[in-house]
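This document opens with one chain alone, in structure tokens, the form predicted alone.
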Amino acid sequence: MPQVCFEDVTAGMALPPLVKGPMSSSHIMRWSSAIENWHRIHYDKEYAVGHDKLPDIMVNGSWKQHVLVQLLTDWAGDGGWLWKCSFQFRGMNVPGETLSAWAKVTAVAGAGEFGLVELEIGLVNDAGTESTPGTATVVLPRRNGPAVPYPFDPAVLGAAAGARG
């Protein structure tokens, strides 16, 4: 996939969406077993609805953080880097949903070498139910120019502003 500008995004663009799904109990518990969260929820259903009164077993959290982070950094590409993401968990997520991480650009602006781009993001399901509401930066090369240095310094984006004054 070839590497985003900054001079290629516009306020309001909608990135091309990852979608997932649809989720089944094997997905939810493999994820649980890999980050090893044992809570009951995420794969005993007779647990979840009888003692945690849930309307099934519960897709992770933490999965659907690395979704909305997996969809922000495919697309900066290696020479981009996520800065911030935050997000709230408002709704619950089962087995049968088919998942789609989507973002939506608010507002650019320029820094020096590089670009900020803020976005809105979210996870929905396929009946159109957000659950994962939140906000991102992302920091974009300009065409032609060098990469987002590894690790990300803040301070290479202050220092680029006032050195333009």
Contents of the next structure:
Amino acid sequence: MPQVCFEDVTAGMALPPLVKGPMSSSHIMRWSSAIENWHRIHYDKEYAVGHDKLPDIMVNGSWKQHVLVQLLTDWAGDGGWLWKCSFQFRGMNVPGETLSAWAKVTAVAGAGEFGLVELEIGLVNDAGTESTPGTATVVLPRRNGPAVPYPFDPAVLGAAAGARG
Amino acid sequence: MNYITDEIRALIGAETGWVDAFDAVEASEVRRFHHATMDPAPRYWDAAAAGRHGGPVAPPAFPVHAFRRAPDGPDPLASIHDPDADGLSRAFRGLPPVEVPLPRLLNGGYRYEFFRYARTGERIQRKSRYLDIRQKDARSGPMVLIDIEDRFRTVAGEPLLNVVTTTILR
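For comparison with the form predicted alone, provide the form predicted together with its partner chain.
Time for the whole complex; same chain goes first.
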């Protein structure tokens, strides 16, 4: 994928969504096992429904966050950097749902040799119901400019770093 | 009912020292992680593609999950036959306990700031602090929201990421 540059980005543009699923109990089990998460609402349907009064076992919030991070990291490319992102787990997702991570640019601003892109982000199911709304800040190189230094130090953004720190 | 007593409020600001993850970042652990998130990015497994990062790396927020049970740590499934056991620990990173009589624990969200990937083979350190503990009274009943700030770095002192996690007790 070619490196996206600051000049390519305008407020209002949407990133290509990242789609996962349909999700299954096996996907949830694989994630819970990978991170050793033993919360019963992720694998014990009798407990989830009978004890916690949930509709089914739950897709882990901890998994959903990495899908959002993947969307933004892929878009930023190796020459850019996902600096900040935040999100809240406002809704539940269950097996059978296909989940789409989305992002929309809300603002762009130059920052020294680089560009700052502010985004709204989230994760919707097949019905379009939002479960994980949030925001993110991505640092991009300028066309014909240097890659964002790695490891990333906000000081390279000059005054813009302090304004968003 | 007010759960934010003077004793609970006094916990705000409590912090741990720097704590080492028990194991260094392992290639197999990273592989299972990116398999489970269905993220095939070569930087996680292909040294040639990860040249900018000094070798294969773990996904950006991997360190949040890198602090696993120590070999001689208590078994989280020891009480799983208790019908009310949820399988979760209330030991918040070794911070002092937040003793409020609310049985359910939920993940409320995260606020991340990223600086660098953790490389395979590196050992990660974490330092944690209670940033805020507050109560919200929702239609479904009272909730206590606990914001914990975690800072992650390598043992060489290079910053990896900062994250604030909101945990909900209800």
